[in-house]
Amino acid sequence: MTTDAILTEGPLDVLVLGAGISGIGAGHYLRTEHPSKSFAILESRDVAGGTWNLFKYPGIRSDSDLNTFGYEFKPWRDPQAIADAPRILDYLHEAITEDSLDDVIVYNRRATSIDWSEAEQLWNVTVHRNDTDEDSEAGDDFVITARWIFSGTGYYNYAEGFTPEFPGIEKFTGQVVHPQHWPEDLDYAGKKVVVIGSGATAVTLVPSMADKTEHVTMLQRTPTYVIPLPREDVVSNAMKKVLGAERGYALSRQKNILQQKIVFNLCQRYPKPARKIIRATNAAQLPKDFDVDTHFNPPYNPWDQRLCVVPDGDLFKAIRKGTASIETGHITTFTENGILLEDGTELDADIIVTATGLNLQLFGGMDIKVDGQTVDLSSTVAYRGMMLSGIPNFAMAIGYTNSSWTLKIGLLCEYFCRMLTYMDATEHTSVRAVADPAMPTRPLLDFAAGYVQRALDRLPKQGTQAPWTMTMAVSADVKQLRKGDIVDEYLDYRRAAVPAETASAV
């Protein structure tokens, strides 16, 4: 296992935060585009994989197809397109091995604060030890330096999920579980389970638990759009078989990017017909007497929130089989034996799963300072979706909300590496984006999901025109990131100041 030595030998050219799908991707691009640069990947947990290792609940899987959620540089070879977590983890660990990233990942280390020194043109990073070794104790902090920070920490709090305040929860005599903290020894066989929620986690849990429980009920306050997709992409698998893994994967990727774009644009442009199509699809999958308009009729338009995917229609199958059901309503109170709804319905439960969402948190909650002054993230503006105004040598990885996350991460890494190349050629040591204080701004993410709405006042902003927008389309980001200018009126490149004694000697 990599030790702290890689961190303390001298200023790193790049410190990558997080060994999840974004951090591993950044490691690949640094290895291939800048092999001479020193970098390390700081991981707060004892394993790589990020989300795909953190969550342990039954059935955890992607809700994006892996032909687009996978890396552009590494073909997805597994026949599953909507893949479960173990397969995704195998893929990520293969990527680590193929790029020899084991030598640069430092586990059980978390950056708690970073402070940019303009005089030194360096980040001073306070690192917290989450474990012990022969030379240190858990809780010890130490400081390292880096020229660049690349934050691949994701967008939510890994330590704690979101659970609303439920009236009477203390009365319930059964077990309450949040999916983010799933007990490995949880025995739900033959028990009555209520899953509170209607998002991707809930629609994954319900069919995954249904065959073992006495019955599982999905309790939702408001419905979500749910669409069935084949777990295996027959066309993509045929392309890979006929054309070879690499070429077939590349074509599958383009096919699915186009499909995602068409579906999103049609839903946004023609919400009423899109709603009717989704409803008809749901009705065809459900029992004839099922109340579709109560349980699958969201109050918002398609793609105002992310669509929930159910592979091979597994949620609908469980409902048809009678092992799972849906209740739509508001909770009055928890009781000793379950939940009482406002309409008087009582749901008996031995186990209640609160699949109620995430707590959004950027950059692992670390404190960001510039010359000792804490940066108010809500006063910053995103530049090309990669940098934040006024923060030097800091790149962030935030993917798409309406498509596969990784599609954007790859393009961000390309732009980041092109910027490093330019700075090497011109001997610049720092760069920051400078926003016009009078520029109109809007929320960073135009997304109605609850976890986003709860955090908007703490998040950076985006502008109304490029390059200050959080683009959510691959075609636009190909222009903005892959082909976009490295030098423009908004970027302030600087060189380290020459010491006075050196200048006088020249």
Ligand SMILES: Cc1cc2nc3c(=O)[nH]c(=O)nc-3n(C[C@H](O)[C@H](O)[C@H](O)COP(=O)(O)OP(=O)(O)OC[C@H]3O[C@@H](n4cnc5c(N)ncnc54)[C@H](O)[C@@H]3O)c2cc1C
Contents of the next structure:
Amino acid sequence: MTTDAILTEGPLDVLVLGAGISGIGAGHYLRTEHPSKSFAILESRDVAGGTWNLFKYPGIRSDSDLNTFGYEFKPWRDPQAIADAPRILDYLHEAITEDSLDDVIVYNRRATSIDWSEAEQLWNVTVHRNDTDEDSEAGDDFVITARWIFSGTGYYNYAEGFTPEFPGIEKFTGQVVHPQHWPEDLDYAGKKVVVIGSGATAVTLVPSMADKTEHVTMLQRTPTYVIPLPREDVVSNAMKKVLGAERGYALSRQKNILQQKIVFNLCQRYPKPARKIIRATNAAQLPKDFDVDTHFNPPYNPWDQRLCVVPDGDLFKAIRKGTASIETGHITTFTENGILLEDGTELDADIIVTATGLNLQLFGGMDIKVDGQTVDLSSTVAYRGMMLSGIPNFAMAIGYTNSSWTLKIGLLCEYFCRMLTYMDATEHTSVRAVADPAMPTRPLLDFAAGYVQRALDRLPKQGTQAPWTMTMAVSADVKQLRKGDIVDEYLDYRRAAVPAETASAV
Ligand SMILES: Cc1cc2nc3c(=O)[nH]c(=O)nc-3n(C[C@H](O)[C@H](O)[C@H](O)COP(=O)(O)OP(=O)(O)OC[C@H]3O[C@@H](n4cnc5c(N)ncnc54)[C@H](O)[C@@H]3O)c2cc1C
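The form predicted in complex with the named molecule is what I want next, because the block you gave corresponds to the form predicted on its own; please supply it.
Everything in the complex follows now, all chains and molecules, and the chain you saw is the first one.
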């Protein structure tokens, strides 16, 4: 187990926050592109893996195919393309071992605040100790220094999932469970379960629980687009067999990136035919008399929100078998025995699962200061989706919301490493993006999901033109990040010796 010594020996060149898929990926790029740099990965929990370790609900799996959700530098070899959490965690642990990241991950340490010192050209990072040992008490805070912060802290609050205020919830005599806080010993065998929600979590849970429960009902207010996809990608698996893991994986990635792009663009450009095709696919997998138009007909267009994938049509299979069903309606109140809907329907339940989402939170809720002044994130603008205006030496890992998150993280890491190389060569010690205050801005994420909409006014903004856009397309990011300029009119590089007031942009 790595100790605090790695943190306290002196300024780290880079402090990576979070040992999820983003932080581990950043560790790889630092190891390979900047082997002489000192860095540590601070992880607030006692394990690596982030999302893929936190969620413990039955069936927890990816929505994305792992040929694109995996790292560019590490082939995904498992035959499952839509993979369950244990397989993703195995892959991440392999990545940790292959890059000897165990030597640099410090667990149970949470960054609670970071404060940039312009005079020292350093971040002062307040670290909260989440565990105890013979020399320290849980809750002790200590301060460490780092030249750069790379924040791989994900996008939601780990402490608490989102549950709306349901009227009468206190009357319900059964058990209410949120998927983010799944009791590992929850016994649902032979029980009546209602899952509230229609997102990726609900459509994963319902078929996964259906074989054990007496019955499971998915209760949704608004339907989502649900697409059946094979769990195994036979073409990719064949390519890996014939061409070898490395080449087969590289080709599978290109194939799937192209596939995702085509589907996304077609849905956005031709929403009506796309809607018809999805409806026909759903109807073909559902019983003949099933009310497809009530339960699988969202009021928005395909890809205005993320589509839900069901591997091998498992949700449809459970509905066909009669072990699962869907109700679409509004809740009037929870009752002693379940839920009463506005149309008078009563749903009996022993267990109610509130698959109602996440609380969006950036940077683990950390306080970000520059020379002691707290930065109002909503007044910052994202630069190339990697930095925020006015915050020096700070990189953030926010991936795609319309395709695999990781596709963007790899490109961000490449740009970040090129920036470090340039700064070493030119002996600059800091860089910040400077936004024109008159620049038009728009919300950081163009995404209609509830958890995004609830948080938009607290989030940074994006501009309307490159390099200030938060692009959601690999091809645009290849231009903006892989090939993008490291020096431009918006980047203010500085050297330690130059006082802040007199420093000029390069
Ligand atoms: C159930 C579920 C399924 C998903 N499926 C997909 C999918 O199929 N495809 C897809 O593209 N995306 C998916 N996502 C989104 C997913 O979260 C990301 O794709 C990806 O896992 C995020 O990785 P990350 O490393 O950036 O963040 P996370 O996985 O959230 O990891 C962040 C890490 O940072 C740590 N941390 C946070 N704050 C601090 C701090 N202040 N100090 C130190 N450590 C800190 C956390 O403990 C955590 O370990 C899913 C999300 C959920 C919730």
